[in-house]
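Presented as structure tokens, the chain that follows is alone, the form predicted alone.
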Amino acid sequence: MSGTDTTTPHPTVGRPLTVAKARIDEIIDADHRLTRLVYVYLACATAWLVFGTLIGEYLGLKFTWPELGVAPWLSFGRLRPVHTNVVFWGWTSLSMIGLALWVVPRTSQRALHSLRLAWVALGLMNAAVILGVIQLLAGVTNGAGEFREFVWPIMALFASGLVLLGYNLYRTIARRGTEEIYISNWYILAAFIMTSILVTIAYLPWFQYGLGDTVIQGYYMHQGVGQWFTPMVLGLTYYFLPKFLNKPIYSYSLGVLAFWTQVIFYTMIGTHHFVFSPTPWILQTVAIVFSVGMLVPVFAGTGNFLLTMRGSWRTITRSYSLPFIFVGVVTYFLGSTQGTFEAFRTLNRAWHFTDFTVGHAHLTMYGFVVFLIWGGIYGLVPRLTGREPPQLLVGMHFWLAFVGLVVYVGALSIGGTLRGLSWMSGTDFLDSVRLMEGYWLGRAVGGTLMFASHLVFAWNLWSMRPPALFADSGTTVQRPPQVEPTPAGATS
């Protein structure tokens, strides 16, 4: 035999780096002025996201390297409220509102009542966050109430923007071209109404002292999540999920059940933050009972979304936006159920005042609220602008944020539980600090991954910008018509 190899070589088959995603199926017929309004809200929100989480990244590193920055304005006490208020009122609020300014007119089949009012509200809210950051960096604060650190004149600016937007959306819904109010608008309009009431109660002067201030703080802190962020993102998801799946929501009735039980149970659970405190025992018990009642809207809402997704896994995996929404729905269930367990006195003893609560806050606000927001942005903005984000970078954003969240929450949940148990066993406090050293490093690693994902997202949003972003055009581009999804039993 000859020693020569006569085998014909096989041609090399190139494999793509990522699985191909489905391209957007349509370009929505929209007034450029509304598209620009929505985009600017999202762009402002994203700027606040990068700024606020940059501060959060610094604070996370400071747990591992406490000598990192010693100037007064770099202290944890000043920067922590800057981080929380910026991501609450700057990033999360403005991004939800930006999406709502599209969803409400679309589901009402009417133009937004007033573009001018929406622009004025954006200016007021941005001004409130800017002035609030300056105030907090200067060491001026409203008091020790978490998320209530802005002094009342600054918060009044933000509240004024809320009122203007609530009025704007109310007038849009009142002029709707449908007989029934779409379920998304139930949640969104209720969020504006309840939050306007919430901010007013929180800043009334006769509550700002003594034990009454503590009770109001529990109410304000938890209702900020439960009556603002939660109904807003759930309302947006009731539009985006069926829209992106191109199928109706599983059950209109489950959506109504989840809405009303959310309104009933959530209003009374704030005092579970002060179990074993000097607050009346009956208030603590009522808060625990109503926390258990919150399982009803959580199970109804999560079940509704998951049953809508049933049979659509291929569509989800080939979408930019639906994986974010899927993670948001799952963490809504996990985080909310975890919150119910935290309210029980037995578990509260181990977890309260530990790093576990920080992990829980990020599981709910980040894993639930923010992932649903990202899902809405990635699904809506390309349809408005005709520009899709780089597929690889969307994948990078998803995995950096998701893995970072898992590392962050996992480290603080395990470390916080062990720390609480060490306190209960009578271990010296400094020993519990040393115990957390490795878990705080995990927090820093997870936070770094999350912050990196925000930089990628900011670039992705810029790549989806409207072609006429800086042009003032009131013209409408004629594009193929579309059919909006309607929930089962609803009038379209």
The other form holds:
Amino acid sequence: MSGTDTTTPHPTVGRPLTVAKARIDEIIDADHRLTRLVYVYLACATAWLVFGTLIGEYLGLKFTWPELGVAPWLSFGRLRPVHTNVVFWGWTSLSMIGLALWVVPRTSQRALHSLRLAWVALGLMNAAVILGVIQLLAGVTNGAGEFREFVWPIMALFASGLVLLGYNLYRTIARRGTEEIYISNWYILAAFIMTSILVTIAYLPWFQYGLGDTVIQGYYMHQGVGQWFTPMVLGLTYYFLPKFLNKPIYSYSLGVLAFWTQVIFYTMIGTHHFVFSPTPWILQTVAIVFSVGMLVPVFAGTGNFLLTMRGSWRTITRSYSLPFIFVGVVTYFLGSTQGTFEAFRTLNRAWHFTDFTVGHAHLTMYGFVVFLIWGGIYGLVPRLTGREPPQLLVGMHFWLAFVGLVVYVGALSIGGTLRGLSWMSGTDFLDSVRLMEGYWLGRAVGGTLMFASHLVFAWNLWSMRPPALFADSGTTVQRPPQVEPTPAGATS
Amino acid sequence: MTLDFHKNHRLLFGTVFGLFLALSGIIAVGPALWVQNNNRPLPDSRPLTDEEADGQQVYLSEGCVYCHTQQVRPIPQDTSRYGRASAPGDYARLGPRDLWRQTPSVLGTERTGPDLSAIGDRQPSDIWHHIHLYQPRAVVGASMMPSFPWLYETKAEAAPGDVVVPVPQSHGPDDGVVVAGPRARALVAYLLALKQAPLPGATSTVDPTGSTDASGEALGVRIYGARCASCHQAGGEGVPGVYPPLVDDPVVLADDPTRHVQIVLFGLSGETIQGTTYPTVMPGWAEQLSDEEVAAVVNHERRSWGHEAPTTTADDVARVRQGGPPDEQ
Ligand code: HEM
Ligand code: HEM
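Beyond the form predicted alone, can we have the form predicted in complex with the partner chain?
Okay, now the whole complex, with that chain kicking things off.
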């Protein structure tokens, strides 16, 4: 039975630097084999985070000091795809999956269909990222389309991991102990289904000659962020937010509306990455129109989350996971709305091709996706392992990451805008390079804070490790399905 | 069996699967097939040679695409710098490289450096590209482009047939000569092949400087910046030992501009200028620049940097052009 272990009182004196945060109020009595699985997913992901953003940091410094390390495998052109692919497929994907492997069984009130398949998938995906990094460092690329740089045999490893996990979670949901499928599972399983299709289409060659490649590249880039990362973290948040706040989600049907509009509208907007390119004009217009349509799921989603949070500010400030979730929800709104504006031809004219896009990419991927993941990890893992990270260090993690992100995105948004205006004014291209120097340095400063926060986070994750991480000290019998109620509101 | 998304997982996830597949067909696969099948290579373009195709792979794997686009948008800020707006036919020859690698995504999404759709026109000198790739800051002081020295070798002495790269002393190795390796040669061959073939039915030729709307002084400044500054530098000071300064240069200051015009039209090499013999070549611009443009840039050189030399006109340039290259060349 869950929730039985009530916490012993802990003194909150002796932490003058922080507001005392509430300690977790329950320790979930989970199958520790599932706990270990989830934790190892998160640990692998975090190793990729530290590696991937160390490289991001190094790339950022190279804009100011281009001669910082001159060797083929230290060069900007080879390391940039290493950064993007490692943070996409290594860190973000594995951490989201780790959390989903907990959330889906829990909300379905069934044990995970197969622990073993989940371990196999972890191996496949890690292997894909390791081999992919080696491939890129060796100077081999698939075609240099962003996030599609791994050659197909390597991406196939990742894709098989996806399919295995999708199957595993589908079986879990199919045998659920509740009548209804909780909304989190809509989002999470849909993400697996759509991404499996997406990767397959992106790697089939028959329609990718000439500009066909560009059409597919736009579709792939946007469905990657829109139908993989976005629905995954939204699904997780539909579980974590009500769970940590201990109250029902504001409106279940808003969640359903956001779901269907997300699936339909998001699929249509890929070509907005190629506005003014020689791809068919009508395709670009469709993409722009649906980019405006995207306001519907974004407003519905953020509205739903914010209204759920309303009246609980005290709980949020006293929690160490909820501030991450709050920032994630707000940046989901800001970043996506910003994206809609970027798609308009009048604004795209100025912003396209500049660092403004890189700012948008980090505002969304980092501020939205990664902050929601961190919120989930800090809320869930202590409940699973009974070990809490030092609160001061969680505060450090939060503030370093948050301030770093603001500096990073601020510098690139201002610099990118000025650079676009400089191009429009028709002055020498090199003027726009000189103009960016200060802003690139600003990005490197923000990036340094962000990277420092990742080291703190890695330490925090270590201090939350399960007691029986290495030794299998508990029972090996599969426990009966959990009977803890799904989050409040799950059945409304 | 209930037809309720909330309760029927087969229905819910089956719908998601079918919907996403169908929409992907409509918005991605269908249009991709359409553009693939309805665009032919431009009649005046040619396929890449084997060496150029290898160069394209170097371009991809060294990550040039992450900083350079190859798509000129149909808006003035692009067409005035980089050439005519790109057309689908420009890309129609692209296809998967082999069983392992997909179609090169050369269009790019970011312009940390300039667009390269017509770089072969804008900068026709292979040696300039080699110096720039070996060390961008040797020729472009404010550049933050990475250097690619591993594409080059340093040898004690050049062998016959080697492409020697005359890197300025300040940026070169202490001793020995820099020689382009095979990958560098392929890459530069590819860069030089990046030219925009004329669109069928278009009246004017490629005009990467978009000079039509500017005249006289402004035109001269623009052309000098786009065509000449990479070698002779923005202030006309040149690169010591590699590219001659134009400030106080006898040809630029000569009362009769004919030779000045000849050099700009037909290029120059092996000449000793004020005691220095340059190891590099001055490309001729007869094919890329109109008479007005040549007159504008020549006059710009004759009136800048404190110069007050007599100027020339488009008509004079036309006469020199008709006369052809001088005999000694
Ligand atoms: C409704 C919401 C959104 C819209 C309309 C939108 C729109 C756009 C547009 C127009 C661009 C291209 C900008 C350019 O190249 O000029 C772009 C780039 C990008 N967006 Fe969004 N965006 C949205 C939400 C998101 C979200 C939620 C994420 C992340 C999860 C995201 C991640 C990215 C990334 C990574 C890029 C850069 C792609 C690249 O060039 O490498 N966007 N977005
Ligand atoms: C320490 C933190 C980080 C730093 C310093 C950093 C730095 C960088 C740099 C320098 C680039 C290349 C930009 C360019 O080519 O102009 C980049 C690209 C990118 N990074 Fe990061 N990064 C960090 C964290 C992350 C994280 C955690 C994610 C995703 C979860 C991410 C996603 C991306 C994406 C999607 C791009 C491509 C952007 C585009 O093409 O528009 N980064 N990053």
